[in-house]
Structure formats: structure tokens, C-alpha cells
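In C-alpha cells, one chain follows: the form predicted alone.
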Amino acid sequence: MTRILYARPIKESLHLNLKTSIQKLKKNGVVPWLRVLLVGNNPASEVYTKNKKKFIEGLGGKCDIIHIEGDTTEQHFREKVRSLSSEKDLHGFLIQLPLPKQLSHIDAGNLIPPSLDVDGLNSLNMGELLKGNVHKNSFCACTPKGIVTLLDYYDIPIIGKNICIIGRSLIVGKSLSALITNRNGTVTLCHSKTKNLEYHTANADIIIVAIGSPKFLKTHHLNPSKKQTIIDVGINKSQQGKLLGDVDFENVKESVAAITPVPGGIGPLTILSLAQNLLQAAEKTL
């Protein structure tokens, strides 16, 4: 029978220490800060700032979203992120992705100091998981970190595995590959360009998708005989505006160990890891 690796059960696990772990903070004078910058009115940024905004807040943290124009200038964003993030007593700063058109050659990540960089995108932070160096000093990127913390939850081993990652994205792709390697998992990492893609996942224990294309992985990608984990990353809407994943859920779920669902899978782990960096910069200040 395929297990459905569900979000909840980690998130509730993990809540307790971490809230008691803020209320420790607060004792000491220190809460721990998160401030966002959202540009423009991307609905799906709108949802994303606001559950952040609500977990971080529901730990005892404190967290603000600073909403500018979608139509603002280079100069003025980088003026504005200069600003927002010199604020004393401030521990995390994340500028919400996707940025508008005009906006969008910028490397956000480097506009952070990696001191305050909770999203794990400033060139040092990625330098530091690329030397396999994540440690009380350095953040990992939220999801891949997300992803991580879900197989170990459910005892999906990684040392020695085959993982095929679908996509090659900073925040995802990437990242990913860097921490499974720095885990001793055997990393294949493909993308638009890769030629054969079945021969790369039917070959793979453990196969992650992170390309934004709705119900893109199906059957014909797969191997049964090898009881294959599907972790999905994708979340596209349909015109119905209900939530899809990048993987064919009904279509594959028979033919697999064990699987993500879209809503209610990495997603909400990801917003789980912002939390954890955040606190982690917030102990940096005792």
C-alpha cells in the first residue's frame, strides 16, 4: 500500500520545540524577527508572505510584510531592501519571489546580509552548502531543507540511494543537489535539456520534482520494482483554481512506495524551515 507522506504530523511534532524554544528567547529579551518584502500583487506571493506571516507570528515570533509597487524602480527597490534590512534587532530578511519583469535580472539572495539571510540564497550561505559546511553559522535554502527533514521523518533513507531531482532551479534544484550529496545520496539532476529523462527516474529510488508544470511526471517515468518515493515540489493552479502538484497524483500513486500530496506536502515544511533558520539567527544575538 503507498504511503502518503503527509506534512502535518512533522509540522506537529516539531512545533512545540521550536515555540518553546522562541518563549526561551523572549525570556532573554530577544524575538525573533522576520521582515518580508513583497513586490507587486502576485496572488500566489500574497498567499505564501501571509502563511509565513501567520506561522512565524503563531510561534511568539514577530513578522512584517513590507508591500511595495509592482512598478517601483531598480533604484528604489535596492534603496528599499538597503533600509529594511538594516533595522536594529532585526534576525531574518527575505525578499518574496517571483519579482516583477523590470525587476527580475536582480540576485535578490545578494542583496541580504548573510547574517539575515533565513531564505539561504546569499552567495556565502550557498558557498557554505556547497562545501558541505551547513552549520550554526550558515542557512540552507527552505525547501531542500524541508525535503530533507521529511525523509528523515519517515525513515526514507538517503545514504547510498539513487535520487533524480527534475529541476535545476537556485532555490530548489540546485540546493537540493548539494545537501543529498552532502548526505551521501548519488545525485542526478536533470532539466529542460536532459535527453531520455524515463531512463534517469525509472533508474532512481527516490525522485523529486521541482519544475512548475502541472501533473508532468506520469507512469511512463517509473519503475515499480523499485517501490520509488515521489517527493512533489510543484504548485501550478489549474483554471478551476484548484492546487496541482508537478506529478500526475492519481496517476502514479499505485505505482509507488510512497508519495507527497499537493497541497499539504513540502510546502508547508518549507514555511517549517524558514521558522528553524529564523530561530537559529535569533540564538546567533545571545
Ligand code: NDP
Contents of the next structure:
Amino acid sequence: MTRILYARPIKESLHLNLKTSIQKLKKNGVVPWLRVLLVGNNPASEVYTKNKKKFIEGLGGKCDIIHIEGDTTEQHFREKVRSLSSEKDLHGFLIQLPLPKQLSHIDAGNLIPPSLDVDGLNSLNMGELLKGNVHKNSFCACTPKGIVTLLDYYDIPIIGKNICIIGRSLIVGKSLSALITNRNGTVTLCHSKTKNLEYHTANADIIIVAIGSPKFLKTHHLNPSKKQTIIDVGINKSQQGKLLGDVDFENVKESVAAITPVPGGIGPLTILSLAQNLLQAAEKTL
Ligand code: NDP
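Could I see the form predicted in complex with the named molecule next, after the form predicted alone?
Starting with the chain above, the whole complex follows.
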């Protein structure tokens, strides 16, 4: 029978640990504090930032969302980032992506001081990830970290397995390929120019899809004899407002060994990873 890999039991099992660690910090006078900069009125970004705030505050941390207008100039945006991220006692700072068109060329991760970059998008943190140092003095990008947390929780082995990642964005595919390589998985990183995608997906023990194309992965990509695990990172909205993943869940679920749902799969674990990174940043200040 196909295993559905829900985030909920993982969150429940790690929630108490996180809460207890934050209480300990608070007894030492440190309240983990995340600041999120939200530019414009992208409805999805508003929901994501609210969810982050709710989760961090539910753990006993502090999270403020600073909102600036979507038509802000580059100069104003850069000044805002500089002033907001230089606040004393702040442990984490992130810029909610995507940025509006006139700012979209900016490398937002590199505007954030590496020690506050709990999203793991600064070049220094990315470099540490490539070197395999991620759990020591740097931060790992949240979605890749959440995916590996899920695989570990459900005892899905990585070592020596063929792992096909579809989508090569910095925030998901590229970071994840480094993280999984560090964990001794054999990664094939596919993208829109990949030829014969089905060849790569059929050869994989684990397929991870992060492309932003609803219900893209179907049975013709699969190889049922391999008892594959499918990780769906995609978050797309249907015209009726329903959340859809990049995997055609109903189409593939009987042909695989395990699969993450959307919603309730990787999304909540991305926020969990953010909280873990924030805690790590706050603990360093003791
Ligand atoms: P990007 O748009 O930055 O990147 C998309 C990637 O997919 C690109 O590398 C692109 O290739 C590749 N791609 C697009 N179409 C195809 C195709 N038909 N075949 C193969 N590759 C293709 O997206 P993100 O990584 O930011 O996001 C991807 C999805 O994941 C979105 O739905 C997003 O909402 C979701 N997401 C979910 C998160 C969560 O917490 N669950 C967190 C982050 C993202 P190329 O490089 O050649 O253009």
C-alpha cells in the first residue's frame, strides 16, 4: 500500500523540542526574533509570511512583518533592508520572495548579513552548503532542509540511492542537490532543457519535483518496479483556488511506494526548517 508522507507527525514530534529550547533561551534573556520584509501585495506571499509568523510565535519566538509598498524604488528598498537588518538583538532576517518586477534583478540573499540569513540564500551560506559544513556555522536553505527531514523521519534511505530532482532553482533544486550529495545520494538534476526526462525519472529511487507546473508528473514518468518515493514541492493554485502540487497525485499514487501530499507535505516543513534555523541563530548569541 502507498505510504502518504504527511508533515503533521514530523511537526508534532519536533514541536516540543523546539518549544523547550526556546523556553531555555528565554530564561537566559534571549527571545529568538525573526523579521520578515514583505514588498507589495502578492497574496501568496502574504499568506506565507503570516504562516511563518504564526508558527514562530506559537513556539514562543518573536516575528515581525515589515511591509513596504510594491512600487518602492531600488534605493529605498536597499536602505530599508540595511536599516531593518541592523537592529540589535535580531536573530533572523528574510526578504519574502518574489520581489516586484523593478526589484527582481536584485540578489536579495546577498543583501542580508550571513549571520541573520535564516533562509540560507546568502552566498556564504550557499558556499558552506556546497562544502558540506551546513550544520555547523551556517544556515541551510529551508525547503531542501525540510525535504531531508521528511526522508529521515520516514526512514527513506538516501545513501547510494538515485535521486532525480526536477527544477534547478537556487532556493530548491540546486541547494537540494548539494545537500543530498553531501548525504551520499546520487543526484540527477533536471530542468526545462533536459532531454528525455522519463529516462531519468524511471531510473530514480526518489523523484523530487519543484517546477511550479500543476499535476506535471504522471505515471508515464514512473517505474513501478522500483517502488519509488515521490516528493512534491510544488504549490500552485487552480482557478477554483485549490492548492495543487507539481505531481498528479491521484494519477500516480497507486504506482509508487510513498508520496507527499499537497497541501500538508513539504510546505509545513519549510516553515519548520526556518524555525530550526532561527533557533540555531539565537543559540549562537548565548
Ligand atoms: P522556479 O520558477 O524558480 O524554477 C522552476 C524550475 O523548474 C526551473 O529550473 C525550470 O527549468 C524547471 N522547469 C520548469 N518547467 C519544467 C519542465 N516542464 N520540465 C523540467 N523542468 C522544468 O521555481 P521554484 O523553485 O521557486 O518553485 C518551484 C515550485 O515549488 C513552485 O510551485 C513553488 O511555489 C514551489 N515552492 C514550494 C515551497 C514549499 O515550501 N513547499 C518552497 C519554494 C517553492 P529552467 O531552469 O531550465 O528554466
